[in-house]
Amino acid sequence: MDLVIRGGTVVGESGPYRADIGIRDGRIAAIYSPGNAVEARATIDANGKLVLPGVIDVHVHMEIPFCGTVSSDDFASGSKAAAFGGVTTMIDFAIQAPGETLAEAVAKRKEVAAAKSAIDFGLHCGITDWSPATRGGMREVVEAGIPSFKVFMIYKQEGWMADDGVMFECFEEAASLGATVCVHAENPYLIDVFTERALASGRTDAVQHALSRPNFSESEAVQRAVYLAAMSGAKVYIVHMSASDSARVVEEWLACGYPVLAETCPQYLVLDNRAFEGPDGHLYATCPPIRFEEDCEYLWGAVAGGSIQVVSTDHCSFTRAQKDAWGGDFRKIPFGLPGVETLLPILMTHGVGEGRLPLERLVEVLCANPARIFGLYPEKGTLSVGSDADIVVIDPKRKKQITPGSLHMNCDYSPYEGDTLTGFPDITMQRGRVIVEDGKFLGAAGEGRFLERKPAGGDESG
């Protein structure tokens, strides 16, 4: 063997168990009973530690032009930070520009990411300029290893918004290709109404960002998106779901037998509207917004119960200076939060550590389900013989207090600042190579591999 990880508690979807893991040529070659005498060129002592599959963050935005600026993490800094958080695979977005073909959008984004990413990566294709040519181009994108698309129900000003007709036609074509459509579900017309009311009352403070996007402006859009998807037979995946009302909509469709897929993010599990209080409230503006404590608790239950299948980050970082450019007008705040480095620790601490999630459910929502849904399983998302040796070793007793200086994202604040978290890896491995060890980065920009994915099949709703 090239390497054996000895003595650890391996966490799989069926629960934790003691085992040694043998690695050869970047893949898991064998799983042994503890204490085996297999020879290896190198060993890692994992006694007293947890051994998990590398985390898959299926929703990140690196160096994306947005809200009049560009997100502060590029693929190099963002992927490095991801590795420090135990994320070994990320999926970013190739968003179509006006007049651009989908294939052109993908080629440009792939080139940028491949030159910089230190971890393996895939792409979703964002559809923003619908036409017969765009519809015809979806097949080429799927055949190029990108069987997932994204449509936005908002962002008309940015030229990204898909109306119901466009969304339905996109669903139809995706269904014929076996592709998944990711949907940003918010109702822009309701948001406009509440924005105008806030301005009429002279309110432009940061909390208006959340108040102008009430829960039902998301849940109505979720209902509409899933209905249109159901009528077309498409696989629909609701991204960054933030409201308890939205989770109830998803649960109603699941109860009717329609296999809608949904994700939420750490910010919607552990932060609430109190974040907007105080002079730094604008730092917490993201889209959809952080909501209320009762929403957090309901979403935790949905994650544990299976109606939310994935937790990812929607990582879109901006510095304080970028956020401060809002100038007191909530409409001008760059929407987005840093999170790729803290995804696993947040769920380890506030999910597993506080009794909301068993370890095996954490592995499902961070590793196995993302891999299944987006066509990466079993190459990724599991510790099985033949899978890529993307492995995270964690000391469950080690704690770390969050400060901007303690993290590696290109952002000078954290929404979780002051929190003390467990779950930061001692070791992160990508395809059998150690890329983070004891707080040191051993990887390099450009070492990540583009992942050609196939349309997922079978049961993806675990």
Ligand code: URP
Second form
Amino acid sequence: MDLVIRGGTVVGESGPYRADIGIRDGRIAAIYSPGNAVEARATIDANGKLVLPGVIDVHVHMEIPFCGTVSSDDFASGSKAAAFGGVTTMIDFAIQAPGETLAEAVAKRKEVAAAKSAIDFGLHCGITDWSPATRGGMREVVEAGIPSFKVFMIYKQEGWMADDGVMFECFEEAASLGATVCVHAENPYLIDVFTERALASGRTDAVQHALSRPNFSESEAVQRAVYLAAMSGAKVYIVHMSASDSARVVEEWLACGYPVLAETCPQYLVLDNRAFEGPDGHLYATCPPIRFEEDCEYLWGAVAGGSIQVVSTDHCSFTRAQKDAWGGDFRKIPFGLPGVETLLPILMTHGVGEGRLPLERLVEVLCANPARIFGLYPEKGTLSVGSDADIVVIDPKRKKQITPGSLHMNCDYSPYEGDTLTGFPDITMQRGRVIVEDGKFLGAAGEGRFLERKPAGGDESG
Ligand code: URP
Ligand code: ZN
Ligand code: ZN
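Take the protein just shown as the form predicted alone and give its structure as the form predicted together with N-(aminocarbonyl)-beta-alanine.
What follows is the whole complex; the chain from before opens it.
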């Protein structure tokens, strides 16, 4: 064996158990009953520690040109920060530019990410310029290891918005390819109405960002997207779901037997509209917006209960200076929040620590389900013999307060500043190599591999 992790509590989908883990050639080679591991060239003592699969963040935006600027984490800084947070795989987006083929968009993004990413990564393909050629190009993308697409129901100003016809045709093609379509579900026409009303009453302050996007502007879009997907037979995955009403819509479809997939993000679980109060309110603008305390509680229930299968971050960081460019007009705030580094600690602290989520459910929503849904299982997302040795070792007693400067993302604030979190890893390992240990980064930009994924098998919900 190259390495043995001894004495830890391994967290699997069916619960925690004591075991030693043997690693050879970057993979898990054996799982031993405690104390029975063979000798190895190196040993990690995990007594008193939790041993989890590396987290898979299936929704990040590194160095994305957006809202007139570029998100502040590039693939190097973002993937390094991810490793500090126990994330060993991320899926970013290759978003089609006008006139570009999907294959061109993918090739460009892959090159940038491969040169810089310190962790393994995949891509979803964002469809923004629909045409028969774009439709025809979807097959090539799937064959290149990208069996998931993304459509945006908003963002007309970015040139990204898909209308219902485009969305339906994209669903049809994806269904024929066995691919999954991720949907940003918000209704742009309702948002326009409420934006105009805010302006007519002379209000441009930060909270208007949230008030102009009421819960039903999301839940209506979720309902429509899932309905169109159901009519085409496509696998649909609703990204960054924020509103309790949307979760109810998903639950109704699941009850009817339609296997809709949905994710939420930490910001929708632990932050609420009070974030918009005070001079820093604009720092919290993201789409869809942070909502109300009752939404947070409902979403926690949906994550624990299984109607939301994944928690990802939608990491899209902007510095204070970038956010400050809003100049007091909520329409001009760059939308997005930093979060890839705090995903696991937020769920450990406020989910597991506060009794909302059993540890095994945390492993499902952060590791196993993302891997299954996006075609990475069992290479990733599980601690099983044969799987990649992407492993996180956590001291459940160690706490860290979030302060400016305590994190590694290229962002000078955190939405969780002041919070004290458990769950930052002592060790993060990628394919058997330690890339973070005791607060030191031992990885390197460009060492992450592009993950060629296969369409998932269709048994992913739950
Ligand atoms: O406001 C957000 N969420 N920014 C990132 C782009 C997106 O919609 O996912
Ligand atoms: Zn989105
Ligand atoms: Zn996003």
